[in-house]
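Single chain ahead, written as structure tokens, the form predicted on its own.
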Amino acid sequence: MEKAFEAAISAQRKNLGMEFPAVIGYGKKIGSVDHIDSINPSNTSEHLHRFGAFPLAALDEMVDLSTKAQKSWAAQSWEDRITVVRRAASIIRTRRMELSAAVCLEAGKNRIESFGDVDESADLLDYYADQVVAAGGHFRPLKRLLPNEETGSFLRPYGVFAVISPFNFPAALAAGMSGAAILGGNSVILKPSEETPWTGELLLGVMRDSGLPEGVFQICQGRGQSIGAALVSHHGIAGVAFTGSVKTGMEIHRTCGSGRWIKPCLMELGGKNGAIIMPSANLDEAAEGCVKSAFGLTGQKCSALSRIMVHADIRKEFTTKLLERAATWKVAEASAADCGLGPVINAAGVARNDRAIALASTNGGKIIYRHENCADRLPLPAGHYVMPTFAELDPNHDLMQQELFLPFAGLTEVRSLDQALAILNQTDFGLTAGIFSRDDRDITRFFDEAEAGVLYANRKTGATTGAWPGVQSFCGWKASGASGKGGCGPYYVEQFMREQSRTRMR
């Protein structure tokens, strides 16, 4: 597998420079003005492709040919909707390495991420498709009030869906928001984040290649601020699927519920995840479940840990078990075979972790490891390299509230789980959470009083991230989502559907 990895990146790279037009469907060329260039964190003199912004004026053509694709895609039985996206997952197996050096390159995962997104991406079509299957295509039986009447309820679709992907997870949130709401028989228009533009154009013709018709899947290149708004705000866009920063989601939300009726809204938004470490746990699990969940790709995770609640007696042991595996996380170009963390996606991020090591030190708080101590930080290309950094930190402290997408956690001591809880809770997000407890009341209170979506019970594969389709549901509370019930899980499909009720009487 290392051997075709390095082969497909090798590929990657020999084909490089090349320009993607703006299309309307799969092919109808639109003239741009501006442009994306997508760009290798890694090394940031490597350029990778250039991908043409889509007009705002080209937009009404581009909503009135998925409004008619969805038309005759929606009247097309559940089944041989299933069997087309069941067919794009194959084609995105089939491509597992184009696809996984594609996202390595020009999101700077490093392989093993880079693999776990493409196959996320197929096993969530799969996953969705299973759960239009389980509904017997969304219909069930009603009672009735008279024998010769006949009910039932319907999910039918809404029509036409916008999908904003994040750069994060390129492949599997793009592919899993937009292929939910093509087996809920709605047409996609997809705006991936413009840090990523080349992973959506392969899933364009992964789509293309599917069999699924002209017009039901889009792609519409561009900024967020100018092509993003304008499709969530066009009279033609039924729904809107977003992850991303809670203030642009609020904001979706906002220009959803503002026009002649309110459009569904489904969101992802964030996370500041906790881990609770109490005196039974074993420490050695917990300090490697810790620094996965904090460091796994370079803190850029919804999901991330960016603070851990540690207990008073085992504070000292634990803090010390903590750094001795983060030293063995290697800084390093994210295609090479030994890099533990690659880059953050863009400057920004640089600046926002400089900004996050400077106020470390005020009001109390302490670094207590940096990564660049480490001798095997070098040699590194110009690429947004940071290094990732444990700080003891107040509870109240800026930095234990703020969600800052890098390798970046805060260590609270507590003297009790009631105090640790309290904490915990302590934040409007309300994402992931984990504990390490031999105790089964301790997990059972965590159970029952965390407020986040997705909760962890001493998993040393990683504290508080790893949900996988059909596997751990992925729904954020309170500021960190939309809709109560989440991606992965088993009720998202249905959220891209209305019911209607039909009675008939015989």
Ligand code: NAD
Contents of the next structure:
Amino acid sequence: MEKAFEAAISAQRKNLGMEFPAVIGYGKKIGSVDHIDSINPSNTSEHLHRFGAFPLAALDEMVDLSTKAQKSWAAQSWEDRITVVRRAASIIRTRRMELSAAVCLEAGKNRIESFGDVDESADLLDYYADQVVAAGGHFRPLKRLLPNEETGSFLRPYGVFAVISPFNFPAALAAGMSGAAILGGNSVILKPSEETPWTGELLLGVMRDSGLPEGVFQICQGRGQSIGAALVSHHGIAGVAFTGSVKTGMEIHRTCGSGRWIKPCLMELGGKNGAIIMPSANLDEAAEGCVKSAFGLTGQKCSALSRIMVHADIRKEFTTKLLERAATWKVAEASAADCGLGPVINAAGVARNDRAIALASTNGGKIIYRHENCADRLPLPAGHYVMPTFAELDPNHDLMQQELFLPFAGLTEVRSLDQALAILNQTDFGLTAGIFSRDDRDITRFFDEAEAGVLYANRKTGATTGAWPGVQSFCGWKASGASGKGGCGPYYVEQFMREQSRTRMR
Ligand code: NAD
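For the form predicted together with ligand NAD instead of the form predicted on its own, what are the coordinates?
Every component of the complex follows; first up is the chain already shown.
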């Protein structure tokens, strides 16, 4: 597998420098005055490809095509729709190496993370297809008041969905949100992150080759503030599915409520996730789970661990183990076989890290770990590298409240589970949380009282990270989401549909 991955990276490198024009449907070229470049964050001198930014003036035509295509797509049987989406999943599996190599080069994800992103895309499409099968196409007979009355509830599509995806899971989140909308009988216009246009383009190829009718899935490349905002507010867009930061999400949510009626708006947003370490915990497992969740994907996961509440009785022993494990993680170019942490996505991430490091020593804070083995000490190419960091911080410190999206976690000492739970919940966010304890009563209280949608107990493979389709629903509470139902979970597809009851007199 390692050899196949390396061959895929080399193959991609032989064909760099392509220019992809903006298109309507699968191939009607549209001239662009602007473009976005895909750059390798591991080595910013490596220019991957150039993409025409979709012009605002052509948006009406794109939405028109989506509107027409949606009508015939919705008229197909749900069984036929499933067949096409399952074919797309199977094409993703066939192109696993090619797609993973692109994700690695473009998003700076290491090998395992790149495979994970691509594998999850395929599994999401299949899992959401299973949901439609289980729901029997989303029809339920209802009760009747008269003997000659036939009644039933149908879930019907909304129309054209705008899907806006972030950079950190450029394959899985774009495919998952789009696939669910399409399975629900909608058409989709995807606006991928401007940091990861290439993965978006490859997804368009997958959808086209799956036999999905032209116009059911389209893609407009460009910046969020221009084409993203124009798409969301377009009168032909019936609903929006967004995954990204709280700030952008709230802006989009306001737009969705400011037209002549309120558009459905599915939001999966940021996190400030915490783990509690109790005295009875297996401290080796706790340390391993915490480092994995704090450093995995260079801290750029919505579920990344950024706050650790450790009991005073074991603080010293736990911290020693935590820092020992931290030191085993290597910072390297993302495509390298031994890469633990790749780069962050862009220069803004590096600047945010510089600010966090400077702030960490204020208000009683103290840095207790910075990766020695990194940045200018290693022969790294010029990329967006940062040094993973642990700091002791007061729970009210700014760095314990804001989402950083960096390999940076704060530790706070606690004296009881009560105090740990209070600190855990003392944040606007509510995405994931973890606990390490051998006492079942601790775990039960944690499950009952943690204000977050994704909870893990004693998970050394990731204290707060690592959700899989059909295994962990991924629902953000509080500022971390809006719909109360998560991606990867059993209620996801129906959120892309609206209910219609039908009463027929015989
Ligand atoms: P972001 O909010 O900066 O951008 C996300 C997308 O929104 C991009 O495609 C961007 O171009 C677009 N956008 C920006 N402004 C827009 C506007 N005004 N109108 C329409 N579109 C606009 O987020 P990011 O930096 O790409 O991703 C990181 C964020 O995503 C973090 O906050 C992370 O926690 C969150 N995230 C959440 C989940 C989840 O499942 N809850 C998963 C992954 C990432």
